[in-house]
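Shown next as structure tokens: one chain only, the form predicted on its own.
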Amino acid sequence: MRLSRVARVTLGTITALILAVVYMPLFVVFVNSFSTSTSLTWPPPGFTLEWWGRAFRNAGALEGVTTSLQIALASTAIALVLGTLVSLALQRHTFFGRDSVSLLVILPIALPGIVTGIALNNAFRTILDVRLGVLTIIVAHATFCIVTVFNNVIARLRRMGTSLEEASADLGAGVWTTFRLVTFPQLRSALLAGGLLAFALSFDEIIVTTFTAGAGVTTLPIWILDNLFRPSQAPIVNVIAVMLVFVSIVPIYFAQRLAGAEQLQK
């Protein structure tokens, strides 16, 4: 379909405006991370690298990074295992209530974070009588990280079909051998993409984390929120926010590249 010049200009203008609204605030944060001002002012009165040096020496920020990395890696590992198993069960087997189970698996990522946080907080503290801490955050993050892995894997399973697995079974291979030599090699890129997205979701999650973190547990997003309005901390918070943006972009970028590569191969 060919568009007229007026239509192209209109669409281009609308696209530019939308992108400006989305990314201009991020640009302001990036520039303010080099500002000589100790408050969030615009335009910056001057530029310095002092805040970047302080950020890398800030004990609270470094502790938050370490905690966020541990939680993101653990929740991603859980999501990879459970998301793959659920995908195989729902795609390769027919049973009563399969559609309902599929809906329940996807639902956590569609629910508002505050609803999920309140529900998990009540479950941990009231029903299970579990002390809130790093473990409860990992479990909470895994509930929505599973969805990203599930969506990637089940989409790949649908495209794969079952012919190669059936041929493997006909040749005498067992279930585990078929999975290891036939199914898993075709799922690797989908698992990697799903894992990267799950890691990005977990690393910068704050709403669910706030409701499931115990006293003394501070992830990087929580540290940013706690220090945003403290005197002389705003520039350091800007630096950490910029770093968080880059950490989130990298896995999403590689996940997108993997998806694009798979489409080209098809």
The other form holds:
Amino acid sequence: MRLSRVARVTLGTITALILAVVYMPLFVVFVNSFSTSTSLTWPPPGFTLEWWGRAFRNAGALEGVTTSLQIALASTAIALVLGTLVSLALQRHTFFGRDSVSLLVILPIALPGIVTGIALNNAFRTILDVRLGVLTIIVAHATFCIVTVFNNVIARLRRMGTSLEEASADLGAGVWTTFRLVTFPQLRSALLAGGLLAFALSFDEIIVTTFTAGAGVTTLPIWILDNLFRPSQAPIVNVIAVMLVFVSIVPIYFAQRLAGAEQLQK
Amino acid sequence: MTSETPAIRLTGLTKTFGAVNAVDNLDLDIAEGEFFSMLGPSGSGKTTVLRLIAGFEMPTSGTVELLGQDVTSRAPFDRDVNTVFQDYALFPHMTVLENVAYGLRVRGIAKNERLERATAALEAVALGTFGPRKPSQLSGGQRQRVALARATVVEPKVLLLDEPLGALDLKLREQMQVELKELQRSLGITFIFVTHDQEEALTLSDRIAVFNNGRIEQLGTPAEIYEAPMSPFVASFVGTSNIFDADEAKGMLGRDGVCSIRPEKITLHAPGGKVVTDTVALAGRVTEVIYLGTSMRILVDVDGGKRLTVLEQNAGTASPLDRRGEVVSVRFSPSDLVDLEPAMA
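What would the structure be for the form predicted in complex with its partner chain, given that what you showed me was the form predicted on its own?
First the chain shown before, then all remaining chains and molecules of the complex.
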């Protein structure tokens, strides 16, 4: 399609504006992490690497990173196992209530985080009588992490069809051997893509976390929120925020590239 | 007595999908070493029968016997039959050699032996040097051969082939037909071949079952099926037939019941010539001439409103266009007419 000069300039300007609105604040955070001012003034009066050094020595921030990594890894692992199993059940078998189960599995990602948070908080404390802590956060995160794995895996299963599995059975392989040698290798890249997304979702989650964390557990996003408005800590928060951006973007980038490479192969 | 035990025996086999009888109370014996074709239009149940034999579907009722053993309730991996799939179903993440060795691998055969046997199987289909490649690097015909090698390397008692040549172009298909026939002879095992291509079935098979609506409409050798079709469906599905319904047979030929004649059994003559005794002669007019290379298909409207198809060898006499509108005498021997059972209601 050919566009007139005016249209191209207009559309270009609008696109640039929107991208600026989205990315300028991130840029400000990045610049502020080197600022000599402790109160986030703009423009920065001067530049220093002091905050970056302090961030790496900050016990609270480091503990937050460790906790968040543990939670993200654990909930991703749960999501990979349960997401794969539920996709296999829904894609390879027919049973009563299949469509309902399919909807119920996807729903947690659409639910407002605050609703999930309140609901899980109530369930854990009043019904199950579980102490809130790292474990409850992991379970809470797994409820929506399953969805990204499920979506990736079920799409792959659908595209793959059943004939490879039938061929494997035909050649003498039992159910488990077929899964190990045929189905799983076909799912590997879908699992990786779904797992990376799940990891990114869990790593920077704050709403559900707040409701399921209980006292004493500080994930990285919670630590940031706690420290953002303490004057002495603000620049360190900027440093952590910049690092969070990278930790979140890298998995998404690889997930996208994986999906792209798959497309090219087909 | 083993020679009299059929390779496959189907008894009262029925498969229902919802309200549809995909396979309807089928009884069939397929002998050992036979090249058996199941021919029919799509939806006639032939592929379902194949999947029931392979074990991918469970029958609604009836039994499947393999060499005298009831295997109806056995899983696919527990049956000595192997399948060549329509889409080949090669494992895309494995090399060609790994694909062929797969059946041996899952049977727990030692690595050296299975690589040796898989290599030999690849050589047998003239793909000896293709082992390290991925299936995606092969052409359709080569994938087809890999699928054949993969299914035969485990030495099944019966090989099931589900429209294996459907995706190949004509030249390759003809070549693969010859190779399939040779492979079947050299292995000496039973081949059950599903196809909707009547010519392919006639070319390859020892016997053909013509399927229609989940039932076998006719079972016989290619010559029997072609020369003596027993129903209008078989007469028109296998080759081309001029079918006279009961009224037409009575009025034009003076016969009772539905009958048919093959286009190549009819000849065209100049009108008014002497008619040899015991020959049917009908007056007609040529309406269309279709040039087929080795032959001509000529459509003739005979008096009484019936349109007949006539096949004439291309003797290279007249330009085909000259004959349109020509008044002709259509002649054939009544002995070439085949009586068809009236179609079951």
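Worth saying up front: this structure is predicted, and the values here are computed from it rather than measured. Positions refer to the first chain, counted from 1. In this text, the rigid core denotes the largest set of C-alpha atoms whose superposition between the two forms falls within 1.5 Å.
- Residue 249 is not among the residues whose C-alpha shifts by 2 Å or more between these two forms once the rigid core is aligned; its shift stays under 2 Å.
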